[in-house]
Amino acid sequence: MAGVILGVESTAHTLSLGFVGEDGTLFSSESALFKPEEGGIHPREAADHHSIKAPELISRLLSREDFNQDDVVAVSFSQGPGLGPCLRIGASVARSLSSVWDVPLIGVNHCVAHIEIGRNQTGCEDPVLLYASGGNTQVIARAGDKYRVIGETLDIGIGNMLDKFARQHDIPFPGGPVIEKLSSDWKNRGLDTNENLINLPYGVHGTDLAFSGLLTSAISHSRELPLDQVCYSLQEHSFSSCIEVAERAMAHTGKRELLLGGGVACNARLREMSRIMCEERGGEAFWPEKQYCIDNGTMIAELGRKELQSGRITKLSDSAIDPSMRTDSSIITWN
């Protein structure tokens, strides 16, 4: 077989270990999700979370049989954005992987990996990216040698948002595929959706999108409507101002192509809303497999791949975590 890199991502509440050949073959992801018993993600506790499951991931890893250590030829880490203790944990896993190996390690930017992990799976060229994550939602497009972004959330990221949500009514985390199961019963129930649509605030500032106040008005409306109603109309704000910037991105930057990425470009609603926008511009929508939409590891060894070919490999005393990177502040040198 031909040579490998092997990516470790840990931004958040998921470590994952993933690996893609040189010419760009993808292999699944070993992950282990971190779901905390209450509330919302503590940073140390989920940090502690990869500390204990990184070796089993690496067992797990080392005992398939489409993978041989000695095939790979750099290790990749998820340098930021993300939750400091937990991109702590991933970047010495990857440094102590790279060392044993004796192999070049890559810090990388997370955000980035999603697009070209997107790239990479969907085939489309030169998309706007509408990147909507637990942490993130940003509308982002490449200009010359950087990924610029065009908006993004003034507050929290979308995934947040709907996890805020589902846990004022003891929905488990992640709360998003609840609420989009709720969502769907409502839709189903036979009832004008127009007509029940409840009046929610609609945060599109110019290119940028707010969601706290559709979060706190939604809480709100639940305490005297039915649960999967306002769910229903939850989604539909949220991700309508989603689409609208995402649209108005497109026709700013003259692209045809939407790619989807982040844990909530695994909603069929937000894929079905974009799909639609594209078709009546003339353009396309494109989403990778879900197993590529949420954080994985293959995503960060894609773009591992990307820097390597490109000539770009991370020293040791340069391998500190940045977990406020910004999506733009990486230089992109590929086609």
Given for the second form:
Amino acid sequence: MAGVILGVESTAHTLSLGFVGEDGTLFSSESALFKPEEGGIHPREAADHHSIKAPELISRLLSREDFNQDDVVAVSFSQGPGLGPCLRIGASVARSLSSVWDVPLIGVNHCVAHIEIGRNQTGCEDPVLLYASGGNTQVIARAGDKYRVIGETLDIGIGNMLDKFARQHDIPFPGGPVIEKLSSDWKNRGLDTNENLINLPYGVHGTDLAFSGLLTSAISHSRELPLDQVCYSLQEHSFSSCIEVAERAMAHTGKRELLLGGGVACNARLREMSRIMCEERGGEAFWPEKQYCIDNGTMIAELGRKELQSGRITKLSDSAIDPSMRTDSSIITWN
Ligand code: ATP
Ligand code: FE2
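With the form predicted alone already on screen, would you show the form predicted in complex with ligand ATP?
Time for the whole complex; same chain goes first.
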């Protein structure tokens, strides 16, 4: 088989190793998810989890029939943005593997990787990306040699907001999928959903978003109203605000494709809203498979492949992590 690029992801909860063929063929990742026993993520606890799990993930990868270490031509890793202690573990794993296998090391931008895996998997060309994850909520579009942030959350990420709401009701991390289930339970009750939509704060500010007021209000309503009704209303408000900003970005840039990425892009209602909005304006909505929406090593490998093919590799002396790396700090040299 031709060469493969290995990617290491470790920005937050997930440690993941994945790989792609030099021709862009995607392979599933080997992943381990850190779930805090209580409360939110503690960066050092997550990093400990990643360092304990790393040897197991490497063994799992090496024992796969579709993977041969002799085929690896480069190792890429998430250099940022993310939680420092977590990023450091992934970077160490990548540095070790690149040195043992004597192949180039490539530090990549995690946010850009969400875009490139989506473009690879869906075949869309020049989309507006709605990047909706735990830590990030951004609407992004390419202009020239950069992916520019047109709008973003001014407080917390949408996934983080869903997880915090869930935690108030003793729903363990990740809360998003459970909120999705409760929302569809409410819809399936057959009541008039419009009439029963709770009026919550709606945080759109031009092309920016905000979710903490919505979270506070939803928590307070859930003391009196059925949880599934509040979950439904929470999803409707937060997803509508993202779709509104995405539509504005499409109108301003003239782009006709919308691509979803990040863990919240697993949500069927967000996908449906995206499809409807795009159809109404003669565009098209795309989303990758769930395994490539959530954080995964394959997307890091895919961006590593594009960087490698553009001739960019990372010297060991330049391989320090950058927890606050911005989406628009990376130069995009490929089409
Ligand atoms: P990033 O580093 O890009 O911010 P992340 O660490 O938040 O990513 P992801 O795997 O991209 O990790 O996303 C996890 C988030 O996605 C969690 O907040 C989780 O609740 C949310 N999520 C997962 N599935 C769903 C779903 N079906 N509906 C809504 N949210 C979901
Ligand atoms: Fe992510």
